[in-house]
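The form predicted on its own is given below as one chain in structure tokens.
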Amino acid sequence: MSFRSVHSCIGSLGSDLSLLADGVLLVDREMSKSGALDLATGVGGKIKKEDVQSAVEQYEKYHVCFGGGEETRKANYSDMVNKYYDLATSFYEFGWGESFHFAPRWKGESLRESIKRHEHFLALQLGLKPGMKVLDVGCGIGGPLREIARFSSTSITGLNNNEYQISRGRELNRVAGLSESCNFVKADFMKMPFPDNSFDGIYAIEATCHAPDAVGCYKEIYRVLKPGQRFAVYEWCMTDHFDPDNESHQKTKAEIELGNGLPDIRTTKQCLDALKLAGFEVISEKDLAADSPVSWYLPLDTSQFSITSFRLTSFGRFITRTMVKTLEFVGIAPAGSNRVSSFLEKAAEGLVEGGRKEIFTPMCFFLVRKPLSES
């Protein structure tokens, strides 16, 4: 087959999902990009395409899994999640959607439905009201960051590390009509660019899990939070069920913080000590995966068959797997690409196998307040 009759036959099967296996099965557009080569040239974010494969390379190296510690993850978190975002923010958006994060669900529920009142909820637990002016810490490609504000007519401002990601969220806000009210911000969250007491909420979806170190991070959070206001957060955490000296358990923490550009997942109890020492007083505190009628990993559960969800099933992701391999071999798709698509998929196999033991939570929710007056 020429090279022109490879990118026209991938290019249409990724550019059409809609229609497979004689038009039966209908992909929801809306929660991803279009196409398998929208996918495929994003691949690398802002590192230079020849230079993605020995980005691939240095990023796995932090990891236990090709021989990397923690304490080496920690100190190198920046360079780390950077590069993980970079290579990852493609396959997110393809496959996931606009926000890249789980959701408790409802039988009868579509995924982007739950990703959504998932968001509402965060609003409305923040109290948030027009004209307020509120921080998303680590926010993505800004899915959340969009939908909460057209859901509370309030003014967000989206912390990002990530050039790629902000190029990304800016493009995005563009076309939802909402760059007047939502902007973003380039800084690490270890160190944020604000003045004290700058904003009337604050909340964290899944993202200061990236922290090197929590209590630091929650400080940022407190210092630029108004006093009297609410942080609201969901963490990735380990479970009471975690057992650190199960070598199973290990391995699937392990393969999380590889796939996901993680330092460490620290327990739900660290995470609430943290928010004390941080100075918050605690409103409340709950896990709330344990009440989800529907598992929250079952998107990602390749057991499993999903219409509106079909890039994440197995077939959906062989499809995605086999475009991928292609464009790479083609010269499309950068090298290491398919290297990508293969920890995201090991990460995949750790949340769920993380769930099903009931050893981690990616929503782990915590809301606290900044003291009126600091003692």
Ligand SMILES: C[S@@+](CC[C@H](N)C(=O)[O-])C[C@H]1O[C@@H](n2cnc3c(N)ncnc32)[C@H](O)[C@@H]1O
Second form
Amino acid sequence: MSFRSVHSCIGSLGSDLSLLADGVLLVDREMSKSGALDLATGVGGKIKKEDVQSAVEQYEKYHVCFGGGEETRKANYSDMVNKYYDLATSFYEFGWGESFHFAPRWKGESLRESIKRHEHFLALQLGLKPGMKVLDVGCGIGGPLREIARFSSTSITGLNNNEYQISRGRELNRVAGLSESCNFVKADFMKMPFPDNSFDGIYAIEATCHAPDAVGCYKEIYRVLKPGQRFAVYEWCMTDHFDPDNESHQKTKAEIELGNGLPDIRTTKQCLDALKLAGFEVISEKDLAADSPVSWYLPLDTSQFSITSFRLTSFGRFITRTMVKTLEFVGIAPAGSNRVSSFLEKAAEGLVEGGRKEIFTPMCFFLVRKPLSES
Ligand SMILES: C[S@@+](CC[C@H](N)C(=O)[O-])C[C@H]1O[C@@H](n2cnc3c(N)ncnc32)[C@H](O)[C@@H]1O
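Alt. form predicted together with this ligand, vs. the form predicted on its own above:
Once more the chain from above appears, this time first in line as the rest of the complex follows.
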């Protein structure tokens, strides 16, 4: 069997399951790098294949579970976060699709539907209108950007510090026919390369949690937003149920930080205070996890089985693990791939634990406005 046939064989496993699951041909699945071989060859992103193993080691050392400290993570946030997304992006695309975020979910709604609805909600809260110029802060490979641009007929700039994700985003925008109206800029959201008052609306989905300093990050967003306009954000937060003196709470927090490239997960109150300190007026705030009929972490919960999110189930993850191990052994996936798979498994366990104990939420929603005149 040729390399090409192996590729299409393994790659089709995912599409077949999607077909089974949804009963329709999911064109966007075809566009995504969603096959097992895509996963294996994509591990490491822009890191040279032979350097992946040492990048994994360096990444792990930033974290508590491997003796790392918060100050080092904050001082080296750019290196830590970029390494994380170089290592993890192909796993995300394989398991989750083009949008790398969670969503509150109604009974009877599929994961994909809930993810899109969560994106549409932001567009509605921002009051997006055709022709507006919008910024997506920490845009991943642009899944939300494409969905929101199509939903609202706006022109969206995706800001991201990870070169590999931007190259994937550009390719997916080209296939979707959105290259004219939407673009990507590679830059750090702590120092954005845009003039003051540039955008009619700004949103950030599960991205500003990577900032080493929330006030600094929100201040940059404030600066580039036009006066009177809105910023909407889904933040990762420790909730009021989190007890910093509780060892098991701290262990869960550390697992989430390790598995998700985070310097330090802030509390809901810290995020709210930071938004106010940056100068914003708060319109509304709500933890959307609190009254979600279906828990956001359900797709990661190994005690559940779902045909629509098969790859995230216990059996699906077992298959992925075995494939990654095998492809690493035969030299298709770079050395170190299996360790990435392991710390992502840890992340999933931490997230489920955090969700179950209600000490963590990935969807604390804040809607804020930049005042028309600064006081
Ligand atoms: C969990 S992903 C979410 C991506 C996207 N919002 C989505 O929902 O699909 C977090 C994103 O934030 C980006 N990011 C993290 N730190 C950043 C920084 N300092 N500057 C710009 N982007 C950053 C990462 O590269 C990644 O694309």
